[in-house]
Amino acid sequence: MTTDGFRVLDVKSLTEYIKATPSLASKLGDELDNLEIKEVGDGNLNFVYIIISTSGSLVIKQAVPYIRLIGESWPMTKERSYFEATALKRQHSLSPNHVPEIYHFDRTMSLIGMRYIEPPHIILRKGLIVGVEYPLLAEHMAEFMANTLFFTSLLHLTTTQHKSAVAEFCANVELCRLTEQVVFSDPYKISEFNRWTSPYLDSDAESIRNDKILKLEVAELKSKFCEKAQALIHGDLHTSSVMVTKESTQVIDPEFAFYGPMGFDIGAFIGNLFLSYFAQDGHSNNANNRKTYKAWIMDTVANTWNLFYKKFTSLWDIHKDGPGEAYLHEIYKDMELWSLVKQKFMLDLFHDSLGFAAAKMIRRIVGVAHVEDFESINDVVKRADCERRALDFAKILIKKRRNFNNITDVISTVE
């Protein structure tokens, strides 16, 4: 496939592609005759090689021009490298000991070079799987969360950066759509790319389907996704875009980034916690009932939560009086109000996200892109049950969310 210079490329052409790019090939210590080229992309929408050298690696990912999970019936712009390039540098900027570098961007073949994440890193997803715990993970993505949210939002820009900065991630709009697609709409209606454990969940599916109440609270979520500029959002923050190990959480993948609410990403990582402790009884066994591991999950995200609720607040104090235009100093210099607003802010905020999460709990269930925590459970059954406590408990927290004024609160009503 060829079209205005772009090429899809395979190992042969990707050795030639390095060889010619002095960007690249210095990262391999110009040792370009034998090169270790592995494919691993194993997500739904891009090709993913690791290039190995005897004195450098480097990780490739090319956007092809559809879905890759889909084919070629489900077109997609490949311009989505350029937003998530552009969403790398910023994010590295800010977060550098939790986003891996960019070495290397080629707008027309869509293709990014970047820092090789080594092992033992692997994704979080496949951890969580297996049970492993990661005692800095909550820290980490708290830190994440806090300096890619708070340092892009209008709590620390002037209007006139943000809008410049809106403006450019507004020509996201396609990814931006299939998001409003798979996680607002389609779970909600007949689609032809949704699936479910059937038939188990089939009663499931049509009652969320008929489920009135829900429809409403999802249409105010998406109304929020597609109107609220709040922040640079990574924009599918799910256990499978962070790879770890027990002192390491790298955040990869943000080719869905755009100006949108800062809860969408809060919510997407703890939703992605809440199936994976959902999932845990379809793992355990005998010699294992993961009792201990469905605790640490849940401490992990109330963790994540009161973490970045004090790393966000630390740095909006620190930088109150700073060029930010969305609470001017002047005005809100009085310490009752200026804590007042903080209050409200961060409510705000936690019910946001506490939204988001439930409705990227059910369409990971009833929608097209499923997760790997039930997919992996063999017995269907088990599975089902899995996924339909999963389910409950999501509508749950998607109609009561104003309800909570804390994490505990919220954790305290999961069975």
The other form holds:
There are 2 protein chains.
Amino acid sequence: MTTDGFRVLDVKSLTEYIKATPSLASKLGDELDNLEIKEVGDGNLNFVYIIISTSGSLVIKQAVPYIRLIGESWPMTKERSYFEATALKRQHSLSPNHVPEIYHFDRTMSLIGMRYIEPPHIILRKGLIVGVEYPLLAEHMAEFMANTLFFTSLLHLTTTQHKSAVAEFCANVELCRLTEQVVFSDPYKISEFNRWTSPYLDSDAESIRNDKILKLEVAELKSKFCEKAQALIHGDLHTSSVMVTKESTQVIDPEFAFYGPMGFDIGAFIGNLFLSYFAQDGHSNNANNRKTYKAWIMDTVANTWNLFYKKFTSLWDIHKDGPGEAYLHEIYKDMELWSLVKQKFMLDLFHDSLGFAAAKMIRRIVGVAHVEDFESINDVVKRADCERRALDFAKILIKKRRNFNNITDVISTVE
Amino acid sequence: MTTDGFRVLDVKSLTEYIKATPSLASKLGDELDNLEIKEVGDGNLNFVYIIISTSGSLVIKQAVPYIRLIGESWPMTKERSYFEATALKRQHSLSPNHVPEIYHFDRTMSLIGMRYIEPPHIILRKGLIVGVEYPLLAEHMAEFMANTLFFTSLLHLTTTQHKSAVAEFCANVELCRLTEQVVFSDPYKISEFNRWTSPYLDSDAESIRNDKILKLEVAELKSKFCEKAQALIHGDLHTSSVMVTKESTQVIDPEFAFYGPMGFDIGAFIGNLFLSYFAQDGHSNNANNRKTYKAWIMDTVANTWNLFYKKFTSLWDIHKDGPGEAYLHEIYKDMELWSLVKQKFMLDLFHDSLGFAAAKMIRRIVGVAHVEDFESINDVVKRADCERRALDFAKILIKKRRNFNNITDVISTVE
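Here we have the form predicted on its own; I need the corresponding form predicted together with another copy of the chain.
First the chain shown before, then all remaining chains and molecules of the complex.
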């Protein structure tokens, strides 16, 4: 694969590449002779290397022109690397405490050099599976989402800036199509890629394929995903796209980024917390029934939304005279109207978020890509039971989302 | 103005230009020595020449880098000509009977050569003012809108085609901003450009600026206009963008074209028919009370929507197995569900259309650009009375649009 100057690196050629690239070599203190290099994958799509020298460290992430999880039979443009790098830079500038810094980007090689998010950071999903509480998680995620979504929307950008950014990210279409397929289409039809905990969930999967009202709602959400260019969204904000310690929260892997509906990010995160919640009974044992932990997860859901609400509307207040052209201050300055405007916007966003959360939950149980939260439950009967309760809740959430006025009501329904 | 190869043509240089351009000269049968050339303007923005030879004819439309109506003090990119040409070609290919053919496009000169829409074609608005019935108008407009909107939406395009087209038209941002300003912003605040039939409508204009619920609804419509990239819309589909005879309907001037909400086109057309309706009492006299004509206008509104509904959903049925990725047939093939899908889509589109219709009505009465329907009523008291009734109806329409389930209910409210 060298047709266009692109070649897949291995440990040896990676070292040569770093030696020839000052912006990377300098991060290792230019001590390049005894590098510790470890390939860690990142799950589904790319090659990821951790590189440590005696005086520094970094991560190299290289996209290959197919989906690593599936193999070369499912091609996928390596240009996703360009959009990941572009989104990472933008998100880092908007939320520097919660997005790693990029050191280097090579478009020809589809290669990103970035900060190594060092131990004890782990993937959030893994922390949730073992039952670790992260007291700052909701606060940090609310901050990441409020900053990245507000400042890339028409609430802060001019139409000119906004349309130019929308146009640029339209080219990340292959990744959008992947989402359309695996989130909004495949789970609702027979597909060779779908799987579920069979035979226990066979009739549940079938009832999803036959649920008219559900599919009607999914169509509306899919249209919003495809057509509503509201803000630069991460596009894949589940709990494996977040690395955590008790003190730190880092959002990674925005290769699915594009201008889409804000609710898709909020929904992805909250939906994956719900999945974790429903998986807890599969991880409970005599020593720990996970009751307290389940309550913490629900608190985290509530705090994420409520803090997001607070931070987002507060950014809006602060920047009400800013360049954003959606709600001109001169028109909306009346105090009562200004309050109504925010309430209406946030309620619409809330309903979008709940709908997308549910869609993301369903696809993780009956679609192609599952989550470790459930997969790691060895007792299949128990696992199927957890999954079924998650599915049933997701169906209610998607159909009745417009009846919920606040997150507390949603959580009462879960419990 | 020759910095970039662009120069404004006059009658003399226009003749030279045609002689040097075979695709134009040939349409005049290459008989270029005794051309009849007439500058007709097109209202607000551009220079338009009709050129007739002994054996042929054509129209030349040239954009200048400002808004002709206002002057050089309001600059406006002449690149709009590129988007107009691109949209005209696409719309002509989709609705050849209702969109003139393009013969020539010169991007450097912002110049379009196209079919001369010959007499007895006149601008529809002028026909409506004198009270001419066009028996095929609703049928033709329904066909134009159904074809151009359906085939450029995700109901027929793949995501890849759709996002690529969305990206291209994002660059027509200056024209989008103009619409945002004059339709969705200026009427709702003090603006030097606003005017109305003063002093009669002073308090009406003020009450619009102070109507909280109205402004809340306008904000939602503006967001849809800015963010909902649903289909290639004409962007300015009022009754002066349509030329008619009793047998023929030709849609022109799509320089505001971009990927936006379908309802904006349907609403523009229907909203301008409503304006015509409310203006009729100002044109009635003892010889003709315009009662029959008002009924014909309302029939035309009803037929436009109902025929559009029929044609659009019929295209959708015919192409249900086509390339469109929004509603995969395999998921929605159940007869009852398929029917529900169409009903829901069309009801949402109906409500969008009513909202945009109302917004377009309001801006024509208290904003910068007025319509001849009212302007030609010389008795100002009478004119203000007509305008007030139109305004009051528009306010109801925008606020209560979600309560209307069909066009008959809307028309009952008008009457």
